[in-house]
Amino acid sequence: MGYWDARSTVLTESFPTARVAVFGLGYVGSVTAACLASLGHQVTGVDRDAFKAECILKGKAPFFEPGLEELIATNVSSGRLSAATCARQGIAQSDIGLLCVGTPSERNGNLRLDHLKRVVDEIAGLLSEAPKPYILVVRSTVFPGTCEQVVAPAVARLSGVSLVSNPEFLREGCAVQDFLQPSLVVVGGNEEQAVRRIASLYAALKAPARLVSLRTAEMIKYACNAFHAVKVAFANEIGALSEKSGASAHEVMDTLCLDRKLNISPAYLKPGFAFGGSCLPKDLRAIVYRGSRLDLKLPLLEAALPSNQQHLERAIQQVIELPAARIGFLGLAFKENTDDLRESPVIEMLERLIGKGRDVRVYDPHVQLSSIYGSNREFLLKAIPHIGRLLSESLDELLAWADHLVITQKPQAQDAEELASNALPVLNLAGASLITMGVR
């Protein structure tokens, strides 16, 4: 499968007005159809439910959503929006098909994809009868891999059909506003021309579109919704703990939100290594303990340390599986630009590897055994008594010794340059891409 690096762009190309069919006229489909028509596109809504199609044709909304009925009435009157119960009519009147069918949950939490499969098979059959270039766009919320594993096989035999993922970010109650004033536009696919064509549907909104791969687009939708759910649960748990502790829950959270550098920001929202140090583990343990003393169950906060430990376990397993006799580590402190070793996940990793008989060495530009003292030195020597034999004095020395390098913290600029010119295999656990780091 093709893949191209994610990028954000405001499209400046001149694209003609699109002819779009929207399959599924529920909340997402009706709002999408009406709003695309309001942007000047020719839109046909398709739904097997005659009631929904008839509502659109009469200039009415099939359900209540602020601003939707007025938008439908205006665009039906102008001739830019129509509706049908027949997929054949939708295909005949379009060059782009947006799939907005439901993907409800099964009892076990899995997605039901029968609606999606049915409409994809129907569209594939119609396009095989009357072949033409067509872009099929999955707007429904689906697992990463669904486009490739479920949708693509149905249209694989058809030439000229491109597949794109364009997840929606619409909230019921303000869906029209969310569409016309988007905070995020995501378009994913393996054919750049098709991806840019779908992104151009939103060009009039002057919103940057994030152009990514198919699976990335599918995953972004889940990441966003999971983050929203976690934020609600976090605020509620902190609120409950605040009230039980005699603090103002709203004042605590209002103040937390004032910090746009670390709290309401991209800080800490980058996949990487497990956290450690003298603050986060200690304070999480204290919160969980205090909650239990106040008869409060705080499942989200209680899960933070076990989640962090599971992430460390995954990293340890990755290192254990490396086909290398000598493994070098870049980074010993719990993060870069410090010599603080307290609760460093690297130390636990080294303990486990040494226990399994692996040959390891480590280099950290800020950690020299002769210069650390107090609780920092005590913690290190208690965990790894013979650490002195494992510490390399320079990155050069480590690279000359190792068969494989494990990066656990972002390298300093001079180290990144040295790594870029070295052919040693690398396992990067630090989160940032090696390109971002300046490494190969």
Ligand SMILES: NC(=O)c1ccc[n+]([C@@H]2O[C@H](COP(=O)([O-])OP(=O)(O)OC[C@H]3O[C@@H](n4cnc5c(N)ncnc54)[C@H](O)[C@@H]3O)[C@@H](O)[C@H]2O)c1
Contents of the next structure:
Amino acid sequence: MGYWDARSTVLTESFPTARVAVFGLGYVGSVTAACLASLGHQVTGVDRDAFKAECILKGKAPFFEPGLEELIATNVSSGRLSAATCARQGIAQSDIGLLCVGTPSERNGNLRLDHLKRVVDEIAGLLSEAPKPYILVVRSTVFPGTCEQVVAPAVARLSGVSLVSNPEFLREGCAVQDFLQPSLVVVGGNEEQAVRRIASLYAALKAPARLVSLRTAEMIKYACNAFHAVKVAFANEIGALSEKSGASAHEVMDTLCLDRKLNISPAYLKPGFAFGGSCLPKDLRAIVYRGSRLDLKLPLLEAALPSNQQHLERAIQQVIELPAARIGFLGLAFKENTDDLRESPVIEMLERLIGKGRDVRVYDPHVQLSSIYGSNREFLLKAIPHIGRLLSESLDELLAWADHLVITQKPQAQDAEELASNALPVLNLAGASLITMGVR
Ligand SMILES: NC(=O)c1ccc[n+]([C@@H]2O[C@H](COP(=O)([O-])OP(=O)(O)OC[C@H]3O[C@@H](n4cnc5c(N)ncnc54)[C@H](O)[C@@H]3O)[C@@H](O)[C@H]2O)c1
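May I ask for the structure of the form predicted in complex with the named molecule now, the form predicted on its own having been displayed?
Let us now look at the entire complex, which starts with that chain.
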């Protein structure tokens, strides 16, 4: 569990206005500097590119972004926003430094961190010449671990310097509006006071800040951008398939978006076990087949089943590596509250473990061999002919037999209670936190 998990959503608190330096006056830095000044903070923008600093000093935007020039002009003339090419001036005029330098791609796709390293070294040098309490905030997009592995060592010798991650989610073209009405404010770090101080910069926006660990803050930015990219690719592939199938791409996607319960919602967005069941695998196979018949390449949709299989492989490997002689499984169906066993990933997992000679048993509150029939029973007996010997009648029986428990689905309330009072080691593949499930 992350450091901040217990209190991760807080409303912003009231702090006095801050003295902030923004390093890097590109798209993110210029918007951040102008918007923070408009919230009442005293802001110095720093860029080694003299053109950008001079633009701001003249009350102009260094590039086109709706609303930015007006905001810069107003705040420069009110004295709340200034700019410089020299980091020394920025540090002298601030207690908080927001790093907004670029982190472009290397040829191999890796991030280039040289701008970040250079600006951090420069700031560390200035703070060691004239020590003072300082909060260094990484706003550039960086991979999880960068703050700890790249930024922290550069300031490790300085006392009173705190490190915070505060990723930026604005979109070019509506960046000012996105800053002032943020979709998300995320502040991560290991020092509570510094994290709260940075969250407070946004207090006037009345947007609740999500306080998280340093690495979570860094990762969230990648998760968001990956999600956006996958959403666009998904809509385009479904659109292409719709059009080729005689349906309107827009009507299909507009209708999909009307469903706020399962589609545009947190449903299906929890990391957990592989999917299965009688619909998702079958229907994805049909889409991929139909796409190929229509001469349509649908790489995203084609990747869903292999991705699911990879996830199952990871889970199987985790179970294989358990230091256990007798492994008990809670859950046989592909999810809780059903007895549908068709394409349950647990069945493939059990087959593989049995093949490797592992001693396994399984309990599922809704699956007793005597009560399942038809295609369900056939599927199970075909996969694991001697399943009858492996099924436990009750959770009690399973817990008494096993020396390690693997949870593949959310336990029912009474099972969760029983698990909470049991000391058996648990591998939770079901996604929901064990505490949410009521399990220690
Ligand atoms: N552009 C976006 O829409 C967007 C949105 C969210 C996050 N981000 C992330 O924010 C970061 C900045 O993006 P951007 O688009 O503003 O980049 P950018 O290239 O437009 O601006 C970076 C600025 O940093 C300056 N700089 C570099 N080294 C410096 C130094 N040592 N001292 C002072 N200034 C220095 C450069 O001169 C440049 O003006 C990147 O990590 C990016 O991935 C960008």
